[in-house]
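One chain is shown next in C-alpha cells, namely the form predicted on its own.
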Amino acid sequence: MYCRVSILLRKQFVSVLILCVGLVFSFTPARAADPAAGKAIFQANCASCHNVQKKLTGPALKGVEDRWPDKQLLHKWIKNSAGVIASGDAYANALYKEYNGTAMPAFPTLSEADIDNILAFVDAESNKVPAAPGGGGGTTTAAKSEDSGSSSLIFGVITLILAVVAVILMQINSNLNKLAAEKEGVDHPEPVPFYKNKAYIALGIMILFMIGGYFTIQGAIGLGRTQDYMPEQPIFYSHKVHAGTNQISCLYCHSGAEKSKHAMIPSENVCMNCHKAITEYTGEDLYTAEGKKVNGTAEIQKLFDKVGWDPKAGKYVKAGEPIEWTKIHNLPDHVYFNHSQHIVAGKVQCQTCHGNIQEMDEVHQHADLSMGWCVNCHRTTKVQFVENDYYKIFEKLHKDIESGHIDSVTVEMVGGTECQKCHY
C-alpha cells in the first residue's frame, strides 16, 4: 500500500515539475520585441520625419514591413539607406525618387534589437483605433498600460505559477514524510493547516512585502512627475488649428525657444497680429478632452475682451489685462534646460519633447521629463556635427570623422551625460 501511494505521489511530483517548466517556457519569449523600448528610440530618432499614420517629411510607417520584400533589407535601409540605393534595389530607388532624391539619414548605431523594437512600436501604433473627437490627441490609459505593462504581466503570471507549484510541492513533501514515518512506526502528528503553517505565513508575508515595496518604489519614482497633465486654460487654444491646419511655425509664437533658455508664452499682441483680421472661427468642429463642443468664435471673443479690442470698430477701446495661462511643462529648480541650445545647436524638433503638438486641440505633457528619459535621449540622439559652428572646438571628434573611425556623434560624446551639464 505504501509503495503504491509513494509511487503515485512521486509521479504527481514529476508531473508538477514538467507542468511548471512547460508553463514558464510558454510565457517566456526567446527575444520578444519591446514596443515600449521602440517608442523611446522612435521618438529620439524617427519622430522628426515620420508618423505612423500619416505622411510627414518621410512616408507614413503603417505597414512598412509589408512594403519591403525582405525584413533584413529593411534593417539595412534603416542603418544605411544610401547603401541599399547603391545596390540597385528597385523599391529603395523608387522611394528615393518619390522624395525628390532626399536620402534618409543613416543610423549605424542602431542594433538589430533596436530596429525590431521600433518596428514593434510601429505595428502596435498601426493597430490602434483612432481616438474619438474630443480626445485631445493624448495617449489613452489603455494604450499606455499596453506599452508599459506587457513585460510586467508576463513575469507576474510566471511568479504566480511558481508560487502555486511551490505550495503543491510542499504539500506533496508533507504527505511523503507522513507515509515514511508510518512505515517506520514513528508517531507522526497531523499536518498543520496551511493558514497556521509558519512556512506558508512567512511566504505570504514575503510576497506582500515585495508587492508593497514595488508599488512604494514606483510611487516614489513618480513623485513630482506630471506626464499627461492637461489643465483647463482660460481660453481654448488649439495647437491643431494653429500649428497643424494653418502651419504656423512654433517659433513665431514661442520666439524665445531659439534665443534663450525659455520658450516663453507669447504675449497678447502676438495673437492680435492675426486676430485683428481673423474675428471668427470657420474651421472643423472643436472639442474638449471630455468631448464637449467648443464655439471657436466665442473663444476668439474672449481674447478680444482680455486685450480690449472692438472688432467692429477696429480699435482698442479699453486697457487690456494679461491672460493667466496655466503652465504645463515644469522642471525642478535644480535642473537646467536651455531651449536655444537644443533648437539652434542640437537642431531638435519640438515634437521630440512635446509630442505631436500639431495634432493637439488641448496641450498635454507628452513625456515624463524624467532624468532617465533625458539621458536616454542624449545617448541615442545624433547631433549635426559637421558644418555646425557650435562644435568646432571638438577637434578630435572631427579628425575621427574625417579618418572614418566614427561616422556620427551623439550628444553623449560631446558631454551630454555629464552631471554638471544639467545640474549646477
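As the structure is a computational prediction, the values presented were derived from the model and not from experiment. Positions refer to the first chain, counted from 1. Whichever C-alpha set is largest while still superposing within 1.5 Å between the two forms counts as the rigid core. First, how it differs from the form predicted together with heme C (HEC).
After superposition on the rigid core, the Cα of residue 388 moves by 2 Å or more between these two forms. Positional change of residue 282 between these two forms stays under 2 Å at the C-alpha, relative to the superposed core.
Relative to the superposed core, residue 164 undergoes a C-alpha shift of no less than 2 Å between these two forms.
And the form predicted together with heme C (HEC), for comparison with the form predicted on its own?
No partner chains or extra molecules come along with it, only the chain itself.
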C-alpha cells in the first residue's frame, strides 16, 4: 500500500518536473540575439556615422527600438532606408528632413539575424551609464605584456641575492673547515680573505666583462630602434576618442592596411567626412602624457584651420594644406613589410603588432620592430592552411596534413623565415 502511494507520488513529481522544464523553454526565445556579434557588424558598417549615446552624422541610436512603430519597419529601414522614405512613412520622412536629407547607405547584405544582433548590441550599450568625466573611462591600460622589463629586474635581484648567499656559505664553510682542523690539531694555513683570493677576483672580472659585453651588444643592435617612441603630433588627435569611445573601425581611416603594403594615414577629407558636422568636443576630459589638459574643441579648430573650413559659414573659405603628422613606425630600408599580407592572408589583428591603440590618446610604438620580433612570430604563428587558395602550391605540406604527419602549418614552414622574404 505504502509502496503504491510512493510510486504514484514519484510519477506525479516527474510529470510536474517535465511541465516546469517545458514552461521554462517555451518562455525563452527560440534564438537569442548576440550583442557581441552585433558589435562587430556595428563597428564595421555603422560606427562611422552612429554612436549609441551621441549624435554624429546620424542620430544617437539609444532607445531607437522604442521610437519606431514596429520592429519590422525598423529592420526594413536599416536594410534600405530610401525604400522606407519613399513609402511615405511619416516618422522616417521627418527624420530624413531633420538630417538635411543625408541619406543612409543601404545594407542589402545584412540578414535579419544580423540586424537583431546589431539592435541587441545597441540595447546593451544603451543601458550602460556613460563613464564619469575624468574617471578614466573604465578602461584599464595598466599592467600588460610590457612587464618583461620588470621581470628581468627581478631575476637580476634574485641572482645578486643568491650570489651573496653563495659567498657567505663559502666563507662559513672555510671557517668550519678551519675549526675542524684546529680541533683535530692539524696545522691549517690561515685562509686568505675573499677579496684577496685570486679565484674570486678572476670570477668577478669575468662577470663584469659579461655584463659589459651584453649591454654594449644590446646598445649596438638597438641603434635606430625606437620602441615606445611617442612624438608630439601637430593636432592632438586621440585614437581613444575615435577608435575607442566612438568605435570607428581602424580600416575606415587606415584603409590601405587591407589592400597594400602601407596602412596609410588618412587624408584631411576623411576627417572632414565627420567634422563638417562635429565642430566641438564634448567627451571626457583629455590629457597629454605629461598630464596637461587638452581642449578638444580647440584641437578640432586646428583641423579646420589646416583645411580652410569655416564652421560658422559651413563651407571651405580658403585652400587647405596637409597636416604634417610625425611618422612613428619606421623599418630600415632593407626590410620588406606588407600590411595586407598580414591582415588579409595572415589574419593578424592590428593590436597584436601595435598594442591597444584604441586605448591610447597618443600613439606610441608598441613593438621593438626587431628582426627577432618578426621571426619569432613567424616561427610560432600557425597559418590558416586548409581550404585556403593562397597556399595551394604547397603540395607536400597538404599531403603531410592529409596523412596526419603534421597537424598545423606555421608561417616558417611556408617560407616565412627565409632571408629574401623580408630583405630586399
